[in-house]
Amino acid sequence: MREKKTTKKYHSQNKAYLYLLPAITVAALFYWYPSLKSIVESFLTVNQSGKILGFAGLDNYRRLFSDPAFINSLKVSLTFIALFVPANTFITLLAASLTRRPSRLSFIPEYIFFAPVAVSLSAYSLLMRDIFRGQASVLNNLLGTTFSGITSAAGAMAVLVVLGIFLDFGLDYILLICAFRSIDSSVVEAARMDGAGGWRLYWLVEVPMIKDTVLVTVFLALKDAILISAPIIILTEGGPFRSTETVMFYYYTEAFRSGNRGVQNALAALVLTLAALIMTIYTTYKKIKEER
């Protein structure tokens, strides 16, 4: 009998892996293989056509970190992360908190807050460019202001942060609103019976119960902040004066404009290492929490 149960469990696991096989195959072909290839080639000399010319050691990394443009892109990326991640987390959490109680009309704010997902990244970027393109922008014409917008370094960074929030808002809002509404109502009622209400109920009961989801939205925002490039290409092209040239925009210019394969592979290897480090931190946190 025990042998039959073991056999059945074995076949069930094999069936599960069979369903996962297409996804694993796609990931292996389009993620794992290119990632491993980039890491290996970051230690080699490769020409623009992809031909390996010899062993480079750490020369590609030395060239990367000796480039002032790359150092500037690191500073810009860190600035964007420091501004975007907290602002995005606060605004999406605020919106989800204000609409966490379901009602007859709750579908209206839900629809409005989720609507940004239906618009493409390129469309948003073009729209923001016209609204904030400088003295002749749509915003200045409507309000009679003189906001410099994307023509100044500070203005361009502010507009980029706002654009990033728009792009991430819909998904993060849905995750948070679902987390709030999945809280066991008996726990909330018990807290109310114990005298908790208003802000105390929110901060001491509800928010702690969705902290894992909040952490997920923070990691998603961090990932998007590190990888942001397409909105910059459309909105500012790295300007003015390289004030919005992030690490991934630098990668775009080196890999697709300059054809610098050595620096391209070195930077790809660094980004992959950083992504692996972030995922390791997150999974370690989850494991420690589950063991408690």
Given for the second form:
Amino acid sequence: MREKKTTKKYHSQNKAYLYLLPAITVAALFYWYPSLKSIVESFLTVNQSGKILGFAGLDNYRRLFSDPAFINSLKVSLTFIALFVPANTFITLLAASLTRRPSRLSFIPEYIFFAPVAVSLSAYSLLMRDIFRGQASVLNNLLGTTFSGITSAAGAMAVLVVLGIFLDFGLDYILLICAFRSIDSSVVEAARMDGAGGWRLYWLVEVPMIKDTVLVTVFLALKDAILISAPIIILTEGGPFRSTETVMFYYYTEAFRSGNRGVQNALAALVLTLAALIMTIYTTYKKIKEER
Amino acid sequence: MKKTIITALILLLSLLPVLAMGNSEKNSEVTEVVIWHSAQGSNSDVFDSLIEEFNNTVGKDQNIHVESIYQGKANDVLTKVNAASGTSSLPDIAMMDATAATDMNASEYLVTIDALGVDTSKILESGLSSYTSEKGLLALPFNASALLYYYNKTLYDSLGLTAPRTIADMAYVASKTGLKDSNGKLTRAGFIGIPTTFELSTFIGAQNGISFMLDNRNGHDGGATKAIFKEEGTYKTFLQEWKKVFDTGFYSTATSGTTEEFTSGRAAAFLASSSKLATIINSAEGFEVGVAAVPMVNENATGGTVISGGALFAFTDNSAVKTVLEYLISADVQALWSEGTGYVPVNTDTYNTESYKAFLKENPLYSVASDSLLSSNPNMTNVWVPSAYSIYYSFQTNILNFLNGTDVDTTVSEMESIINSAIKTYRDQNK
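Taking the form predicted on its own as the starting point, write out the structure of the form predicted in complex with the partner chain.
Below is the entire complex, every chain and molecule, led by the chain shown above.
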């Protein structure tokens, strides 16, 4: 009887692995293998068609850090993160907070706020490009203003932040609104009985209860801010004058435009390490919290 | 279990059309030629109509079918060609420009025009020289163009101005055509745009009769090993002249959307390729467009204009590809292509056809580019530099920094070191 149970357990375990197999294969093939290859090749000299020419030591890294365009891209990325992550968190949280109480008309703001998810990134980027394209832009024509849009460094960065928020908004909103609505109503009721209301109820009871979800959106925003490249390729091509050339856009030009394998691998290895570091911080934080 | 089997069956069935497609291609007798092109806007329609014409005439007779696919700007096509190298998705022909030359010269998948045996005896000398490396003719000039000075003719006429001959003249004209509001904000730029690799190949190339930016004939003979514009002083001369335009205070340093600024009347002049001629004439809002040859850097810059624009790179060695290429550079097709776009005909016979002569008579703006090219030194040539895309942006930033106050010698040295380090990296990695 006991033996039978173990075999059954074995079987179910095997079955679990079987289900996992496709995911593991995909991860190994398209994630682990290329990551390892990049890290190893970052210490080698590789030519444009991928042939290994010899050992390079730290040359690729030295080249990367001596390129003023790379240093510039680091600054641009940090600026973007500093502007985008707080702005995105604030705006999505604000929208979710204002519409958190379900009512008969909830579907209207929900529909409006969910909708961005259904529009493709490139469509948004193209739209933004036309709306904010220099002095002769759609925006200036409509409003009679003279906003320089994507032709000035500050304008281009601002448009990019707005675009970034648009792209992240839908998903973040769904996450936050679900979190708000799944708060145990008895807790809110209890707080109300104790005399808490309005702002205090929101800030001291509701927000702390969805803290984890807010944190998820912050990390998602951080991830998107570090990896942003596609909208830049369409919207500004890194310009004007490299003012929107983020680290990943720099990677794109070096790897895909210039075929510079050395810099490509060195940068890939660095970004991988950074991503691993951020994930470690996040999981450690979660673990500490769970243990408490 | 039943469900799994059904799902698997459905998946298999959905794959069938894909498999069938692979088979049908093999069995048919028509040779398929795929072209990736970079003709944008209305130029794209003109290109498609040329291909359609081929498929209905020559193609029909010889069982060749051409499929043309728009793949973005010339540099986007290069990115995709590089990504597709070594795979079956590499096209038979790709339309790219000088930024592709370094990569294509090193590519093991490229089939040179010499190897294909295409007759190039009628092609413009400067066009051939601009795509010739130590390996031979890398690509067939097809969409050739020249840099032009576009200006608001209505405005110029009203002020009694003519197109400038030198950059110093340009500064004078800009100071007359620019406008500011009461707050001192520029409402109409006398000139808009910052030159980069493409413009500099002419601004540097034309100096002292002929000059090069890089050694080995701008990289055409075995690849460049270093930049030479510093020791020859050509870049410095250009910068010092260009500063005069900036100093008028009516100069806009915008680098994107310059065409729209010009066509909407918010900028009085800018530099652009002749390939934009048809598009710009059609979109100019309420004024007449004028074009002139690129202003000379100074009186000694007599070389003229570098032939620019694109060429057709081949990746398949068969007679169908050869037939398609010969069709596209034939005198009549080049005439149609030029009339629809503003590109300069690469076939010298085109200039003698009655229909093209008649067209030029009616549309004199179209002859400015070809006249300026035909009177230029044919040995002036485009720049073959690795990391071309990145260097394009480096030049703009470098020039802007100079205009904003960086010392001229520091500016030149910085640019030299950026280019030299890109060349060194490339040479180290591609021995």
